[in-house]
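The chain below stands alone and is given in structure tokens; this is the form predicted on its own.
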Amino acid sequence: MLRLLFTPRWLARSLLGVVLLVACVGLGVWQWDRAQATLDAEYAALEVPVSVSDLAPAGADLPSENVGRPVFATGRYAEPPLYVSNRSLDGRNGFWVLSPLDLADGSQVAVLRGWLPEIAKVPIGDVTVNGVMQPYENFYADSTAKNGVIVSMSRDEIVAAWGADVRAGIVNLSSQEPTLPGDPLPVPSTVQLGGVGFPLQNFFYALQWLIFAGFVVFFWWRWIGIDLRDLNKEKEAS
């Protein structure tokens, strides 16, 4: 066998198929390549602030990609506000503070404003809001607000409270232009970025070089037991 490949002919054959080989590799990382960077570009343009008015129109769904996206928006803050309760914050018992905010064509957003130990009235006045978008909780849907306390962010209760024009999904908000006088304490949020598509034309181009690779060292294998065999044939006709 090792007489066979040191041939002029097999020699050629062998680096032929190297050179198959190593570009058919080559395309394939190339391929995965273009796939990691892609969902990097994807995951990287969806961490960029935008207004909320750019997310859905009102009375649209969320999109499951926008939730956790970080938003921004202009408008102010309205009555009546709700107080959801049966919410912690650094191990005291409390309420948070959802207000609506009035957007400029005239669709509001509802701001999780922050934390109170009591039920207190909140400030409201002209403000630009920065904050991650969240979905709405789903549990205890069936409940009903009791003087504009609720226990759940469900959309339900906050449409029976404010209206049809209220966006979809709820600003979870980290900073506020002006502050306030009486401001509720922050709320960290605890949802994750939305998930992107996985590129999967890069991803398939990728497996098909890796499967020509395949082929490749199959047929170089295939072709040199052949001549092995015709070769072993013709010595034992000689």
The other form holds:
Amino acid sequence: MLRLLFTPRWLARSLLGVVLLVACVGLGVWQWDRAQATLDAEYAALEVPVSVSDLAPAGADLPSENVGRPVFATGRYAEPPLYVSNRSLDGRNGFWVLSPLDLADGSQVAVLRGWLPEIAKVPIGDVTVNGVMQPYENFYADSTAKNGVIVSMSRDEIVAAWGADVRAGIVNLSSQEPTLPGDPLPVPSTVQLGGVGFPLQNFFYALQWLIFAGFVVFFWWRWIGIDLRDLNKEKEAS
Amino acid sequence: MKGLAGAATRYRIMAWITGVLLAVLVCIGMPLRYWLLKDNWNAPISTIYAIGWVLHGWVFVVYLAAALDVTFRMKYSVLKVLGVAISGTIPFMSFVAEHFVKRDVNARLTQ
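For comparison with the form predicted on its own, provide the form predicted together with its partner chain.
And the full complex, kicking off with our chain again.
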């Protein structure tokens, strides 16, 4: 076999095999990098804050892929606020406060302004808010509001208080400009950013290049086997 | 030549599947995707188009296995093997390659 390998013909074939092998692996790595770069770019794009009106449709459900995305909104806190009971902050029991934010286009969006130790009037006024889109809660669906106090931030409770035209989802406030005297303490968002489209095409191409690299090795091996067999036959014949 | 007829049939089936899929993607898919719908990346046709290329990738893997099998059985030269292999990625070339392989195989089988 070694003698066959060092014939000019097989040296050339082996060299071509190595070139093809390196090319296949290199192209596979390139496609893998492309898939990674696409993923990174998609995640980076999701982390850029956008206007709440781009993500939260009015009178509909919040698309699941918009959960966890940073948003901003400019408008005016309106009345009436909703108080969510049994919410703790740093171990202290209290309430979360939701206010409707009137936007310039006439629509409203629910803003989770933060935590208060007890029910107290919250300030109203013109603000610009930054926050994270979060979905409605849907536990204790049967409960009803009593004096503006609710158990869970469900769409039904919010619509009952503010009307059906409110935009989908809740903006979990992270910062507000300007701050108003008597603002609740903002609470950290607990929702995770949703997934992004996986670049299947690049990922599969990467995989396929590795399969082709395997083909090169397999057929080189098979071919040399055939030549070796033919050589032995010739020897036996002579 | 044991198995050559079967290998040739497998190769010819894959050459036609690969060729038709590639022709549809290039002649119908590409103009739709990049010309008529160039501003609408979220149209369903974009998804179907992307799936079509993923499908072509896997179909080509099978095509390549069938092509290498038949060209080896035919003891083609390295250049001819590479030519038949690559023709699965060039629009309409797989039909041309299929025509020549079929001719060669038939000549061999009727010897």
